[in-house]
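Starting off, we have a lone chain in the form predicted on its own, written out as structure tokens.
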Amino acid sequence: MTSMQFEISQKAPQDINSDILAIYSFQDEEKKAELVWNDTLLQIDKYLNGQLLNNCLNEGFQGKWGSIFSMFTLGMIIPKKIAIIGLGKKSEFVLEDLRQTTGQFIKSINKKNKTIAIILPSGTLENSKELLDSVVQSVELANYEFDKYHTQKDEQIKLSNVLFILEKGKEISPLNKQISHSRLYSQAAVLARNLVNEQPTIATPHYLAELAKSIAKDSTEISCKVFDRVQAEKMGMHAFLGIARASTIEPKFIFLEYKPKVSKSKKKLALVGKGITFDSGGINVKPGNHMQDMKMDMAGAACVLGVFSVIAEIKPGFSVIGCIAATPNLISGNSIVPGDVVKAYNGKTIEILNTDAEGRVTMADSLSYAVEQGATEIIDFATLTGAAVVALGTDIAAMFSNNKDLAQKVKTAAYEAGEKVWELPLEKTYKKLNKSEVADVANIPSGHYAGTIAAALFLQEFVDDKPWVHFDIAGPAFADTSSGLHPKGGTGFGVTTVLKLLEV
């Protein structure tokens, strides 16, 4: 985790010892060429003997979302820079905006600047709690970077202090403590991230299951069990180990439960993450430009495992379990084939037609095992299809539920997150899709089309009608290009609409 040092300061902005003094600011509603002059603004300008005004308005700066104006102070006030950061009409802000601009700020410049002092906008929420929230973690998550094997570190100076600047008067306890409570979601996220990223040959099946005992054995509120091939083969979990036969390293099938010491609910919700490690497609073998990447294909078990490493610091008041078939995809003499049939753990019968629809296989057993614990809400991420990036693209998540109360809960989870997520239909009469002329049911849709939503009716088949919300996260699990919040790999997503959730 960062070691990045958070304070709040009730100092007035022109005298904060800092590299830059950020102040956010929106366009004008009607002139739309101009800028919102706020209080703060103004009160700097003046310092600045007008300076600020002139050059805002030489370079024809509006305060567009997005878009930043910065000036050296050239010793007038003791900030070194001012940054002003362009939030687009105030009618339309939401915290997603925030969120992005405040992203794109900290790359813009990060390498550059130690310290960074903040003024939080004003007037647009009336909990400051949430406005905090979201740009301690748009920073963190902003100043990330996974470089664990670069050879040659970048010597550049990175950020490391950021000041938020509050009025005199006002109370920083609470606001310190939002501090604290927002950098586990960075924490949380920043895991997942680190898993995805990780190699394939490191982040292994063992590797993921090390993890989760060492997460358990940090709290007196969380407990771990993993059980081996030997293991699973005896529990019956023969879909998972049909796709994991293939390989010599050893599968795991890793559960976890958070059990609070009070608990103020009968709900077990239950959370399932595709857990393949690394996807070569099977027999099926995926082309050389669409494997590359396929280190990513265990995302949906970083969000499970980045979930659970902050949780007992959370506290739901209700048991949450954690279910993960975790297992490379890959080629040998003994590889599953087309045409294998394989049996779930909860009795069903799959026919393989595709060894690269494997996640929803392995799934199948996650899924069984999950209601057989008790689940009385279940919630799996997977990395699932490509169908999926076809039809949303890159940043946003299929979303799929039998159960319209939690589908909403999660939505509304999800959009303060800021993750974004498209609900599809469970439509029944596809279920045809995924028939099989000689076992319950095909790992692959006979036709061409519908692919996101027959692979949602595949994992249907296995939550025995337990309100249930299935997240195809194909796109957005792994960014292809850098944006605000994220450089190019792993994003963490799903994580912070759990977290959300759970603290509902």
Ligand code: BES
Given for the second form:
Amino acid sequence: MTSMQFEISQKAPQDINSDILAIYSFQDEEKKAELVWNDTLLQIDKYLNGQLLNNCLNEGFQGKWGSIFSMFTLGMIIPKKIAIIGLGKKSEFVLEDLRQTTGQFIKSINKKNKTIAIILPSGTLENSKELLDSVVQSVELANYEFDKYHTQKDEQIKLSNVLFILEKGKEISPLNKQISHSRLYSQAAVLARNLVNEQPTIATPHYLAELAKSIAKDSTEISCKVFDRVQAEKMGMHAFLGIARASTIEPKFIFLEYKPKVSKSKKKLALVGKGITFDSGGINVKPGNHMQDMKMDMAGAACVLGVFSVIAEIKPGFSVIGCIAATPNLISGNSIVPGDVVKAYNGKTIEILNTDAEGRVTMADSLSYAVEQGATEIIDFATLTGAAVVALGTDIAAMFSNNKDLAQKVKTAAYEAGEKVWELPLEKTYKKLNKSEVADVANIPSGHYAGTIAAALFLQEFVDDKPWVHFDIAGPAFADTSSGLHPKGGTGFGVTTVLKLLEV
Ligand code: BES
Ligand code: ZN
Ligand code: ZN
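Okay, that was the form predicted on its own. Show me the form predicted in complex with the named molecule next.
Below is the entire complex, every chain and molecule, led by the chain shown above.
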């Protein structure tokens, strides 16, 4: 985790010892091309002898969404620099704007500044805790790097201290509490990112299993069981083991359980994550550059582990279980091949027609296991289909559900989390696409269309009508370009949505 320090200060902004003082501001609603000069800006402008206003006007800075103005303060006030972050129009403002603009700003100042003082936008949302929450998480996520394999690390200046300025007379301790709480969220997302970004020869099923065990070891409310190949075989997880057959890297079935100390709730939420630690495609080997990012195929599992890493501190009032069938999808003389039939944990048979559609086959067992463990609700995360990326692009996850109430709750949580999702239908008439001549279901659909829906319908065969939400995160789990809130690589998608759900 980052060694960043967050503090609250009640000093006047002009007296704060920091490399940069950041203030948010809106664009004027009516007049075009003008910044809203709020009281804070006006006050600081006085100390700067009118230079702030002057320079903003000269540069034509309007406070447009994502625009940034900055100037040196030349000793007129204690902060060495001042920056204004444009939020666009106040009437259109939502929390996501704060996350995005903060992320971009932090990216732009990192490596140049060590300490930053921030004045949160005032008079926007009712709940100033929400503002603080978004900014804390954005600062941490924008600052994230995966640089353990770089051997040449130049002596960079790293952002290490963040001060939030609070008016005198207001109480500090609730805000400090909020900061610690928000940091749990980013910590969980960072863990998920690190797991996805780690090289596949290190982030093996064993590695994920040891992590799960260590999470359980640290808490009296969490327990963990790991089943190896022999045990999973005895239990009847033949779908999962069919995919694992080619690999000399041992598969692990990971089961985590959180039970609250006291609870009257009968709810048991299952979190199921696709855990393919590397997807070569198997015998249907992936062509060319389609394989290069396939260490990310365990992003669903990473999401589940990220959530469990902080669940004891979030303390939901109901049980939560986590199920991960972890294995790479490799190639050997012992590979599963097209035409093979495997029996899943729930007794249904699957005809393998393409070994690259391996995720749904392993999840047949992890979903069935969740049902058998008494899950009353199931949410799964899987980098399941390239077709989801074709349909919704790299930023939006495809979501499916067999239950309207659960779907609505999950959508609300995703919106609050700033994670973009879009629901696609579990179209019954498309079930015929997954028909097999020789088994109960085939692992790829016939024809070229609706690949994402067909994969979701396949998974539905294994949830036994339990209220269920499926996320196909093939797009947003791994970024191929960097953005304000993440570099190229694992994004930690799903973690924040689930954590929000655990708090309702
Ligand atoms: N892990 C891939 C899906 C994927 C593709 C994730 C691109 C992220 C980016 C999955 O196992 C897969 O290979 N799916 C196939 C299914 C097909 C053979 C029916 C696909 O999408 O091409
Ligand atoms: Zn695949
Ligand atoms: Zn895959």
